[in-house]
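Only one chain comes next, encoded as structure tokens, the form predicted on its own.
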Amino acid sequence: MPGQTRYEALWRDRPQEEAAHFNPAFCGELLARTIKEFRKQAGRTMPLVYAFLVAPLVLHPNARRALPGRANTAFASWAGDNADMLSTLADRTLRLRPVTREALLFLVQIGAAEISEDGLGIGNHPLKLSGKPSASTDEVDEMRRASGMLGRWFGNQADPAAVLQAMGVRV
């Protein structure tokens, strides 16, 4: 449709591959894993701004592979070691913002997440997130593991503003 962005188009009008990777249910599952692991690590709601980093870091193969294997990795040194990958993160974050919004809306509508002034929390009807669903691919499993690790890693960080600054993302 002329004048519409790709994210304003109806789902049936979007390219099939894009609909498969960026659909709200799948991206919502990744976000729910991040929120759940953040909550376990930090014991509080996740700052909303972290939600907008999940898709650009987890869906992009090079970014996902650059993520540390452990949530206790020092954030500042990791950011310094991955400056090249982070140089494109701000742009990916902006481009995937509509995808994140749709995923958040989906989670809130089904009661799997709640948004408050403190951030993102687990809703009254949390998703049942198994470690390895029966029907999956290696890449999707990597995305699921990475989203959980991001939640634990973000949960170890004291200040979201410092994380965003190190990643080159402005609010």
Second form
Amino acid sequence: MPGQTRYEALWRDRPQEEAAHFNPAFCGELLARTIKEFRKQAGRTMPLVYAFLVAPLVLHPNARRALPGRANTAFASWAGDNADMLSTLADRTLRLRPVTREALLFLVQIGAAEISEDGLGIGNHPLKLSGKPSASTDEVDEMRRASGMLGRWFGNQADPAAVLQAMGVRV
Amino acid sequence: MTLQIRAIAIYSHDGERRDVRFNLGALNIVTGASKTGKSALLDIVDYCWGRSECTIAEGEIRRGVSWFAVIFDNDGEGILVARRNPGPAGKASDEIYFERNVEDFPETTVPLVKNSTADGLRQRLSAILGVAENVHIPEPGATRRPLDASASQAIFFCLQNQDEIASRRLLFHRQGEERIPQAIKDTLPYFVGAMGEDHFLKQKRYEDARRRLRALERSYADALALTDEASGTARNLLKEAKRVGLLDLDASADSLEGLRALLGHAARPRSLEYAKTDDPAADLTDLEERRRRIRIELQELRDDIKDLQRLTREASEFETEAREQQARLASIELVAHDATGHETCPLCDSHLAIAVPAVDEIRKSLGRLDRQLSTVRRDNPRLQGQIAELEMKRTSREVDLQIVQGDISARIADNERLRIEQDQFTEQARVAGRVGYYLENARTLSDGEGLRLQVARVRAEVGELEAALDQEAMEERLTTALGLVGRDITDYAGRLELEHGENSLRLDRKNLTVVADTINGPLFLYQIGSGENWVGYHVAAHLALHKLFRTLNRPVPAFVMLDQPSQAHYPKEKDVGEISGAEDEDQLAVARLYRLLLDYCVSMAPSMQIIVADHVDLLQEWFRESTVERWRDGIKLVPMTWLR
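Would you mind giving the form predicted together with the partner chain, to go alongside the form predicted on its own above?
Time for the whole complex; same chain goes first.
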């Protein structure tokens, strides 16, 4: 897969556009929001596999728009309605796996998250998610909301395996 | 005037002469055997009268004779006509000798030299006969040419050769030839005196007057038509003059005179003034050139603006992209502290193949983007300013274009107005010309009165001449004359005891024959049987006609030549010679015929001469006295000695 090779280069050697769009701080923030909302909803740490679904569902405009507005949406029926979008989700998940991994590493390194056997949890130095960054766009704001909602939605689901199966994704 | 035959002569090739002399005003009989030359006498007279063909039979005569000659007696004046023998197989000779006031034939042929042509001879004979100028105008539509009666036609009434005298269909000499019957019919009115002597002159005058009348009437009709049309035309012209502005629109006139006065006013000379502008087309060209330049300028401005707008758009696209990147990079600000050891795995402390970017690194990237974005923001207002400036210029140019466009429209409208104006002046000039022409013609029309008088005068003249000419009157006179002839024919037929002679007989002018009016309808000569009757009617008709000619002193020769009137009873090959004239019906009939001829001459004496060539020889005193030649026992026209 040609896209994969780009993430084998060091961050500063990547094309500026890609480096900026998929920088670990941003992707990490989205993950952190999902983890935080999951914990709030489910009261436990988030299974690791969910982390790999955040980037492909939130960054891609079509997928993001397909996401439900409310966290209590029935997962199975939603998956049936969005079969078209989900058909390309597996591929996208595979390509974005290095991005997610890098973001996870970044979060762990700065202590914003911790990985245990149970899953992903918030670290000793959590990100100041309530703070407002100096610059933002509508799209970025949307992504932030979407990642939070995704955390809550995942939190409502009982079995991660069923979710992955409905999405046609294997991590 | 009586023209008779004094003598006939022939000359041999050696110049010897042979005469046959006749008595004037009497019956002359030449009797003799066959082939003695009796028939030649008639042919010689015919030939010497100017006939275009010599009909003298081939034989001794044509071989042995050099000249034929006839002395006519015109009231005592001897007229010599000699014509050269055309020779065997010759048609005719134009060598004609003519001399007036002669006593006798010249002794030899020496004096006989050509001094006349056949045409000239005919004219002289006509003059001697006293044929006045006359002409028969054929009815309209006929193809034949007008024919004037002349000596050539007069002779038709005087000769009867042996074929003609016994013919059931031909009454007159040469009637069987082409065009001759019509000539006889056309000239008969003149010869019987139905046509006055001055008829020709009247006819000419009448035709001339008719021609003048036609021309005048045509002119008059034209003038009348013009006058009739005049008022209508004048009204039309008035309307037109108003339309083109030569007259006020409310100008009108009741009378033709008033109308003409108005038209005169309209047609008076005037100066035509109209705006003398400089060449309007050149002006227009300038304006159009300006418009073209402004349009080019505008196009350039629009292109510039478009380029700048493209630049602006590109800048904003970059800005959008950069902002997106900036927003995503800005997430680094959420990290509370700087972390170290980013090259090792935080979970297993192993060295990462690809180091996770440090927080600093991401912050640097964010800072770089911030700087780039500020540059874009600095550039953008400058572009906007430039676009605004260009758009202002474009707007002013568009205003210029509108002005030029307006100027052009105004100029075109101006030109159109000028053109219409010029057209109107041209139209005015045209109408003025027409009015002038009409007025000129209308003036000449007032002279129409003189024309009318002239027409009336010529019409009266034509009427008078017509009355004098009166074709109907002529026909009536002709009918009367022919009635007289018919009465005489009846008389002579009775004396000859001819079949149907008891009926009223008449000369049919149309068919040139004798008709017996029986109770069963008209009986034409050819319907009557028997050669005796045919001969008898020929003789009766000729005698009757000549009686009329002599009575009226018409220009017809006063002689009749008959060839073999007895042939019905005694055919040529049955030469009986002397007969008593009382032994049988045939003899009695022949005797009756000759007796009639004799009595006729006596009754008409001395104005009628009859020359008969025959082979009967009546043994009666009066017959003997009338016999001038007896050609038997070797005596004949051409002496034996000439034919050595």
